[in-house]
Structure formats: C-alpha cells, structure tokens
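The data below hold one chain only, encoded as structure tokens and taken in the form predicted alone.
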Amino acid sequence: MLHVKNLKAGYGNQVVLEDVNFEAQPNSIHGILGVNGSGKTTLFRTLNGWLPKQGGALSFEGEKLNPDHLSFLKTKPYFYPFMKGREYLELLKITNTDYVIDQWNEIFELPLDRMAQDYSTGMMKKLALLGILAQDRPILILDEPFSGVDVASNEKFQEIFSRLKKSGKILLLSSHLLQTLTHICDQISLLNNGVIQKTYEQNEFFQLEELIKGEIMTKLDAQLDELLPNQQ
C-alpha cells in the first residue's frame, strides 16, 4: 500500500501542498482531481522525488518510498533533440530492452527508428508511456494521461490501465476533468488549494459530481447575470 501522510511541499518559501493525506491500494486506480494550479503536478513531483518534501511521510509496503518503486508519466514528456524513440527507451535501462519494447510497441505502433522530436504530441505521450510500462514498477504515476491523445489511443490507454490494475499495480491518475476519472478509478481524491478535501469511493462519485456542478453553476450564474441579464 502507498501511504501519503501529512505531506507538505512547495517551492522555496511558497507552500503548495499542506497536510495532504491519502492511501492507495495495490490492484487499484486512484484519481487525483483538481483544477489547474491546485497542486496535482507538485504532488506527483514530490512522490517521484524530483521535489523534496517539506514535511510528512511517504511510504510503500512499510518502507520509505523511493524512486525505484515508481514510474512517472509527465503531462508533457520531454525528449532530448536528435534522439530516436528506441534510443530514449534504451536510456531507461530496461531489462531485456529490445524484447519488452517490441512487445509493447505492437500495441502503440510507434516508428521507434525515427527522431522523437519529430513525433506528434500524441506519439510523444505514447512513447513516454511505453517507457514506464516497460520498466514494470509497482506504482505508476500518470499526470493527465489522456491529454493530447486521439480517441483510439484513449481507448487503448484505458484498457492498459485496467489490465495493470488487475496485475497488482497501483495507479495514480490526475485530471482536471471529472469524467476522465469516474469511469476508470476506484477512488478519487479531491485536491483543492493544496489540500485533499475528501477521498470518494465509487459509490460516492455522484456526490462529487453534484458538488462540482453546484460550485461551478453558482459562480457561473452570477457571472452570466451580469454579462447577459435576463430580459424576460
């Protein structure tokens, strides 16, 4: 199990996350929902060790969480210039590299002998995902994984994530769109202003939807009343 307890993190004197608490079980997909700027990426960077935590504890299966426990898919993957797709994957030091990569690429159908810089946005996302899948680590952290991919790839991603869950992995998915999480997640934690307000189980997702719609519509109605007053 992944435990996040009383986590505090930020950039210098700027605190972004304050007293964040949640846990994620093996064989589960845990969603992190929040608007842009709520702290989702900061949370994932801290879990991955790219950003040092300022307080709290991170543990996995009873020991301190470390980078070898997880793989991290960024929202916008970066690739070095003049590097082929296969060369990028080989840099990840994957065991049985060629075999594993080729097996996964039967699904992704990427031109691995082309320069990654020439890939489309969706192809770059698939290349980065292929890399973390081939690493075969117990925790997968996926920051906005459905952003920038086409409909067919979206369907493939969903099926892959479901299979990974069944194989015993822990998946953390972030999104600012509720509907991208409700159809695949077992739990969803609502992150707002750097704090987890509540973690919702599947049978509570309707409450989360009603909460978000209510907050949005209350604010939107007031704004529209000023811009487009009712003439009736």
Second form
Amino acid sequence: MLHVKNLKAGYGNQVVLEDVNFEAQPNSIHGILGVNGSGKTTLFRTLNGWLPKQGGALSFEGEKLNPDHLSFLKTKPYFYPFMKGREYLELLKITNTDYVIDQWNEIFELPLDRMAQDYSTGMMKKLALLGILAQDRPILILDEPFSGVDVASNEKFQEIFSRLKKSGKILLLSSHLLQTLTHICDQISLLNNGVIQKTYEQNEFFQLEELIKGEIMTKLDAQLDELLPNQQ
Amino acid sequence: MKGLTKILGLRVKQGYRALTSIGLVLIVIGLPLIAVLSLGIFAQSEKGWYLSMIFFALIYGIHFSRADKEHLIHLGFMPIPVFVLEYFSLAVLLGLLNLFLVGNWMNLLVMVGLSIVVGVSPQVKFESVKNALHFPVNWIPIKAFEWKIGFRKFGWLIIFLIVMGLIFAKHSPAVSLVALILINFTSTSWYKDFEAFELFSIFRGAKNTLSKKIFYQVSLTTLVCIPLYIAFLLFFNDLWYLLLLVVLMGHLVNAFSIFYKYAGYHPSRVKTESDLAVAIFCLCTLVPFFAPVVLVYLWIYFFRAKKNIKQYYAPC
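Just the form predicted alone so far, so send over the form predicted in complex with the partner chain.
And the full complex, kicking off with our chain again.
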C-alpha cells in the first residue's frame, strides 16, 4: 500500500502542498482531482523524488518510497533529441527482459524506427506509456494521461489501466475530465489549494459530481447573469 | 537596433548563467590563470600560429553545436551575418592582441578568414544532410545512448576527421593529434542534453551512472581513434608521450563534460546551463601549465555530480 502522510512540498520558500494525506491500495486506480494550480503536478513530482519534500512521510509496503517503486507518465513527455522510439524502449526494458517491444507496439502501431522528437503529441503519449509499461514498476503515476490522445487510443489507455490494476499495480491518475475519473477510478481524492479535502469512494462519486457541478454552476450562473443577461 | 540590444542582452545573460554555474572561486582563480596562459602561448609559439588553431577549434565547436538559429530568425535577424559578425569580432579581438604581442599580421588575416569560412558554413544544410544520412550506430551499445545519438549526428564528421588524420599523418605529428583533439572536443557536446528521468534512473545510483558513462566514453573513443593512434605511432613513435598526453587530455575533457552534465541535471530541464564551462575546461587542458586547474575542476564537478545524482535516488 502507498501511504502519503502529512506531505508538505513546494518550490523554495513557496509551499504548494500543505498537508496531503491519502492511501492507495494495490489493485486500485486512485484519481487525483483538482483545478489548474491545485498542486497535482507538484504532488506527482514530489512522489517521484523530483522535488524534495518539506515535511511528512511517503511509504510503500512499509518501506520509504524510492524511485524504483514508481513510473511517471508526464503530461508532456520529453524524449532525448535524435533518439528513435525503439531505442527509448530498449533502454527502459533493460530491467525487464520479459517485455517484448514489437508485441506491445502492436496495440498502438507506432513508427518506432523514427525519431521520437518527430512524433505527434498523441504518439509521444503512447510511446511514453509503452515506456512505463516496459519499466514494470508497482506504482504508476499518470499525469493527464488522456490529454492529446485520440478517441480510439483513449479507450485503449483505459483498458490498459484497468488490466494493470487487475495485475496488482497501484495507479495514481489525474485528469481534467471528472467523468473519465469516475469511470475508471476506485477512489478519487479532491485536491484543493494544496490540501486533500476528501477522498471519495466509488459509492460517493455522485456527491463529488454534485459538488463540482454545484460549485461551478452556482458561480457560473451568477457570472453569466451579469455578462450575458437574458433579453427575453 | 532593438534586436541588436536583445542579442547582446541574451549573450550577457548566457555569460552570466555560465559564470554563476562555474562558481566564484573558480572564476577568481581560473580567469587570471587563463590570462597568464594566453600570454604564455604567445611567448612560446612562433608568431602565435597556435592561437589560430585554438581559435578555429573554438569557433568550429560553437558553430556546429549552437541552436540559436531559430531564435535569431524570430528576432528578425538573418543568422549567417550574425554568426559571421560574432566570429569576426572574436577574430579581430584575438588577432589584434596577437599583432600587438607578436607582430604577426598574417595571423590576424588567417583568423578573420577562418571566422568568415566557419560563419558561412551551411548549418541548415548540414542539419538536413545529417538527418538524411544519419551515421549507422547499431554497433554502439544502447546504454551508451549519448554516443549513439552523438554519432548519429556527427558520425560522418568524425569519420572525415579520422580520414584526414590518416591521409596527412606522415607529414606532421600535429595532424593526427589535432584530429584527436577535435574528435574529443566534438564528443563533449554529446553530454549537453539531459535525458528524461526514466532514462536517467536506469543506471541506478550515482556511482554506477558516472562509472558506466566514463567506461563507455573511454572504450568507444579508444575504439574509434585506434587508426589515428596507430598512424601516429607508425610515423612518429619517438613522440609517443605527446600522443599519450592528447589521449589523456581527451578522456579528461569528456569526463569533465559528463560530470558537468550530472552536476546540473534536473528532470524538468532539457539541457546543461551553458557550454562555456566545458569550453574553458577544454582550453585549460591544451596547456600543461593549467594541469592543476583541470584537476581541481574535475574534482569539484565529480563531487557536485555525485551529490546531485544521489538526491534523486534517496528514499523519500
């Protein structure tokens, strides 16, 4: 189990995450929901060790969390210049000899012998996903995995995530689309201003939808009444 | 005028970033030593021709690794005149200094000529040719990915240097040595791009990362340069110690560029802050007088790299 306890993190003197607490079980997909700037990416970077935490504790299966436990799919994947897709995957499969590049690539049919830098946004996302699958780590952090991918690939991504969950992995996933999260997640933590306000179980997702829609619609109605008054 | 101010501002910023990355102590110690070294070069080399060689190596390295062409176009400048003007200014500065100290006006003309030749060298065409004719790199192990990518980009150039070095090897011992120096200086540029964190983490730890990188660098350089070593020893075996020095210098320069890369590595950045530190290190290795500076630089950046890598492997 992944434990995040009283996590405090930020950039220099700027504190972004105040007091983040949640747990994620194996065989589960844990969603992180929050508006832009709520601290999702900071949370993921801290879990991944890119940002030093300023307080709290992170553990996995009773030991301190370390980079070998995690794979991280960034919102905008970055690839080494002039590196081919196949070379990228060959490097990542060094620790996982069971991974067969061409077999996995049959799902997305990427032109692996082309430079990754020349791929479209969606293709880069798919290559990055194949990369984290090649790493075969117990925790997968997926920051906006569906952004930039086409409808068919979106479905494939969801199915892959669902299978990974069944194979015992922990998936931490963020998305701007609430429906995507409610569709595939087992729990969703609502992150607001650097604090997890509440973690919702599947049977409470309707509350989350009502809360989000209620909050947004009340505010939006008031704003639009002023900006676009009804003339009829 | 506005664009010119922007370029100058940009260059000043680059210089400042480079200086801050080197560290105040090294600047205070390093820069006076470089001044002493420069005067030493003039005094030792006949009519200062050595300076032309260093100048050529310097602008050659800058020209083929610079990536500001698009930015210059964005500012409304034609890149080639800017490149020529920058190299020309540097040539005039060094040429006049040489003229003042040694009185060799021909050296000034040679440097100005070199600055124009390098400046107008078709960088764009070179890029497209590189893309179309990438050098085959299947023989390079995947873990040495900097070499794989570097050779893909600069393989033909390296082969050209080796062939030139072999053809003219018997005429002068300097030919093979200069070819070796240029090959080693070229390979330092392969360590300026940062890899994404998932690739960085495959080496599992600071000790392993640095030792593996240096192992691949030394063994692949040796493999590629063997023909030049043999040619040199065939014609000038009495000067074997010069070859040894150049080989050692090449390995030190590349070890430094590896340390420099990992001293500044951050998963959110894509490149090292500046090439200036590596360039200064390269210049320092060219003169034995600077051996202590070279060793101090290596030592400091080795520990900085080790410390920086370690923090990413530390349990949270």
